[in-house]
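For reference, the chain that follows is the form predicted on its own, supplied as structure tokens.
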Amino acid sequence: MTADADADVDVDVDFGADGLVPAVAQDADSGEVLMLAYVSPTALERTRETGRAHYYSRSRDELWEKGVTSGHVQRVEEVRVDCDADALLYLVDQEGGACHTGHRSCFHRTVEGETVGERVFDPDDVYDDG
């Protein structure tokens, strides 16, 4: 069987016992890793339908579209699946910051606590606490 034989067949993603898979969002142009979140089957379906990143919030127990509140949307150029089909990679065009703390990337600090990433917005101006 050649690699092209499966070209038009969707991969059967293994969503595991909890119905979620981790998904890494990566800037499609620069390769910068922006965030890690979880995806349910519905979130993946919505992402594929709309071309905008959808995730599943474990803390809020709900589906969410990245950027609905902040305006910092992720336009998904491609969705890749790892070799075990239990993790996803979203290659995205990120508008604004990916992190709710105001940084471009959620990976904006070292394990020693040094800030190495750029803060691109003030979360107090974007998110309503009430």
Contents of the next structure:
There are 2 protein chains.
Amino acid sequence: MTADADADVDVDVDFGADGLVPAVAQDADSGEVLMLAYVSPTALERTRETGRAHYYSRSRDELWEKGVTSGHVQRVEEVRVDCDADALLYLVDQEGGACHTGHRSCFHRTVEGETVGERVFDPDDVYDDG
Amino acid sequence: MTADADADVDVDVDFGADGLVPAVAQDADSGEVLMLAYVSPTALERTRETGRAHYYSRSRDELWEKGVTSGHVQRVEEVRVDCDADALLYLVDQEGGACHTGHRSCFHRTVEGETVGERVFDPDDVYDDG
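Could you output the structure for the form predicted in complex with another copy of the chain, given that the previous block was the form predicted on its own?
After this comes the whole thing, all chains and molecules, with the earlier chain placed first.
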């Protein structure tokens, strides 16, 4: 018996020199692009195991589950990979807002500085500075 | 007379150590995420000047106008920037397909290897290898 060459097999993601790939989170229903963050092999593994979006924080240098502090978790419906296998797309069901500023999307400004995105929560109510 | 503090001013994009930021191209009508590529200060400037998407190729180490070879240009309706100003979102009107494989989107596969995206052209008809 030979292996089935047509069977779907996991794509070999190219994590590159720094061990990270950029991942775009998109609202699975509305199509809104919510954020861009970075993903390590472990972050991808945890995302697939748990169905909740995990990333790797470059500034804090640690694995990070989206929404652990804010409650604004992302349930991941599907993970896609691009043609070069060096970028990911998370199709998510976003609880609350993706952005720490209180906006639904981190991409809530034009490059000209105009705010175009919806604000859905007050960060003071969500992030405890005390 | 004082400057108007409320006036929209261009966001100061953080191009980071390597002088590049990731940019997501999204179909302005359908909301489909088409591709992720990198943008240099010059690529952003050209994009805003011409209204056509420019990127910076890390592999070829050069400025790159999307669609120059294939004809599959992206007319940019809006450029957005994320909360940390280190990622961009191009809202585009995509001619043909964004992906060199002939698919509408570079994100046409799940990480499990299943093809889920639409193929809209035959690369052999578009890219001249001769």
